[in-house]
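One chain follows as structure tokens, the form predicted on its own.
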Amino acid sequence: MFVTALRPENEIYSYLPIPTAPSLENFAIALQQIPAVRMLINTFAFALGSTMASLLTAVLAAYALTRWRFFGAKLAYAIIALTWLVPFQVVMIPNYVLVSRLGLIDTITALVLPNMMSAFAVMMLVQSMRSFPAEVVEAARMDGASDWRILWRVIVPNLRAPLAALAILLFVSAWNEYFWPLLLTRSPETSVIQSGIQMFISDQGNRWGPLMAVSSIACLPVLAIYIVLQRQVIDSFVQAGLR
């Protein structure tokens, strides 16, 4: 992808692994024809908002399901797990009608709203909190700590690794979302980078050079976030394997 983005137009289909005359022309064309920077900002806001909201709701739901004893807890968990099996395309139209009646069409808020809760995130954190030592929670409770303080001062700081891994998965999932932003946005200035990539595909032919240039730009933020959180992600997978 990066190599093709650096190829001039007359070498796009070359079999050579390295372009003979590397050029940034495709990046310049892509930035001129679509508002790529604005789309990246929109995509980042959408992905970050969805990730933070999903993490918050998942932490609260997982704590309630694992530390509180109430009637219907198992049924509530089963219903949440079942919603994970429902494809997003099934609820896409009802969600569209809802955000349309709220007057949120063509806004970042409309993109984030249906993604504020993730069944996968709840299930993953429920498993992590179930394996958290109950003695530590009881000791904090005996010291007079409330549920709110136990959650944010005791449990969450010790779940940094699974939270970081989950955050990356949620962020990448939202970053790669295509159909939902395509349904809601009306102009390139309010759209996301995935829609921008699609603009170089047409019935007259695909413009592979600018397409690969935009795709390369779209990969960089996700790659940077993974590098920053790489240690926590590896720790999370190692701990999951040890269990």
Second form
Amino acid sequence: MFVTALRPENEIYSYLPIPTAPSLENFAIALQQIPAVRMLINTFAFALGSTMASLLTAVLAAYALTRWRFFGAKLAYAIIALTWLVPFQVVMIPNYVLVSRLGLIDTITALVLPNMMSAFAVMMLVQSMRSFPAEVVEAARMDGASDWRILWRVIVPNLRAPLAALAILLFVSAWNEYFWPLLLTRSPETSVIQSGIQMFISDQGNRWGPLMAVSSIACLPVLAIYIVLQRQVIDSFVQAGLR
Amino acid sequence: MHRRSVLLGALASSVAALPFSRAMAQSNTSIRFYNYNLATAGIGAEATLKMLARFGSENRSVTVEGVGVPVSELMGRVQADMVAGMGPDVAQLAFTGLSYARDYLGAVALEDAVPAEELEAHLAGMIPNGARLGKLDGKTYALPYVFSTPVLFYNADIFRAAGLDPDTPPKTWEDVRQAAETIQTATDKTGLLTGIFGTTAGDWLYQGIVRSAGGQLMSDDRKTLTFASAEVIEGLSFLRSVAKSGAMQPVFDTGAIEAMASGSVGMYLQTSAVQNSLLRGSAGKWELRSASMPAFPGHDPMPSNSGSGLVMMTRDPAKQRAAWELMKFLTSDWAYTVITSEIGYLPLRPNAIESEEFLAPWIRENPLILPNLDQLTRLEPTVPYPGPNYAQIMQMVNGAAELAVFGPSDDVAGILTEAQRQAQSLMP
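Rather than the form predicted on its own that you just supplied, could I have the structure of the form predicted in complex with its partner chain?
Below, the chain from earlier opens the complete complex, with every other chain and molecule after it.
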């Protein structure tokens, strides 16, 4: 990808492993022809908003499903699990009609709205909380801690590794989202970077050089976040494997 | 009595024209324009933005919101936005979806929205074969906008390397077969690729093949599919023989464009709209040339058209007026000068082609467009399938044709006849 991004236009289809005259021209074209920086900011806001909202709703739902005994708890969990199996394309148009009636078309809020709850995140955190030592929770309760305090002061700090892993998965998933932003946004300035990449693809031939340049740029934030959080991610998977 | 009839007629005309005239006087009309060129980066979007900017400066009372939608998502997006109550006022729609747009999305016939003399005057400035592209049952549902015809691109360097004369390109499919076989024998290059088939090909080029073979896709009343006729079977059997000889390879879609652009293919039959991609790949590497669509034995080539027309979707008189002004502007001599010289589509206005003020100097410097211009006189409009299943019918017909040419069975007639029987059941 990086090598193709550095190739000049008439060398795009060359079989040579390295470009004979590498240049940053494709990056310049990409930045000139689409508002890539604006799109990256939009994508970051969308991905971060979706991730934070999904984590919050998943933590609350998982706590309720694992620590409270109430009528229909199993059914509620089963329904949440079933929604995970429904492709987003099925509910995309009803969601679109809803956000358009709310007057939110072409906004980051509308992008985030259907992604504020993730069935996958709930299921993953339910598993993590089920394996959390009940004795610790009971000890906290005997000390007079409320559910809210137990959740945020006892459980969440001890679930940092799975939460970090989940955050990365949710962030990458939102970062790579294409259809929902494509349906919702009206101009390149309000669009996300995945739509920007698509703009170099057409029936009349793909612009591989700028496409690879903007793809390279789009990969960097996700790569940076993974590098920062990789310790927590590895810990999470190691713990899952040892359990 | 006669005088009274004339007066009554004039009064009726005035009343009929009243909403449109009153709408003209209104100011600050805002319209939404869905455009697939705006959804791409580079020349298509830049040229469209340039045209919209000039329209805005010349029509201060009209605000155009240009919405870029990828062509593959266009029809779905129009439907979704109509459900949400915010559909387009004007949409750039592919001709293949025109019937669906009329019957299911409420596309407005220009004859029902625009004063007859204005419409007549504007269409009169267009090439007659072009002006009829957007017509269905005698009414104009799309004002032809950006489109092109099939062109046989060829690599002059490969021709020379194979001992062929690049100054006398193939004219018939038999010539194409011989040239392709010579290229494959004399060089390590691919002889021929085409854009007839493939997942993103649509059916416009295949329709040109059908018409060039002497057949037609459906009856004139648009009720019965007829693509399994003896003429089409004969034409596809000929193409099958070319494919079986190895002269034509089953490489489609962007893979074929890229193979041609990389300089490893002798000939490539495809829309002229890929010209810029091929020019970018050939720059400084090899010589790109173009020729007309090849003919089948005993028939004249009848090129079809790719591309799209501008469709009026709004029913509001003020917006219809603004939409018509935009549609006229985007198909004016000046606009076609931009569309042709900057994007690569065909100009539909003879005045734009011949005038020194518009395209004449550019055409002299860009001879690759000449075969495309030459084909305008023989142009056969792409026929949209009727009914809500138009896309499935198109896939079925194209799939059968691809199987007939490249599949394992030599029973071309059987494949086409069975596909015609199945596709007919999807017709309204």
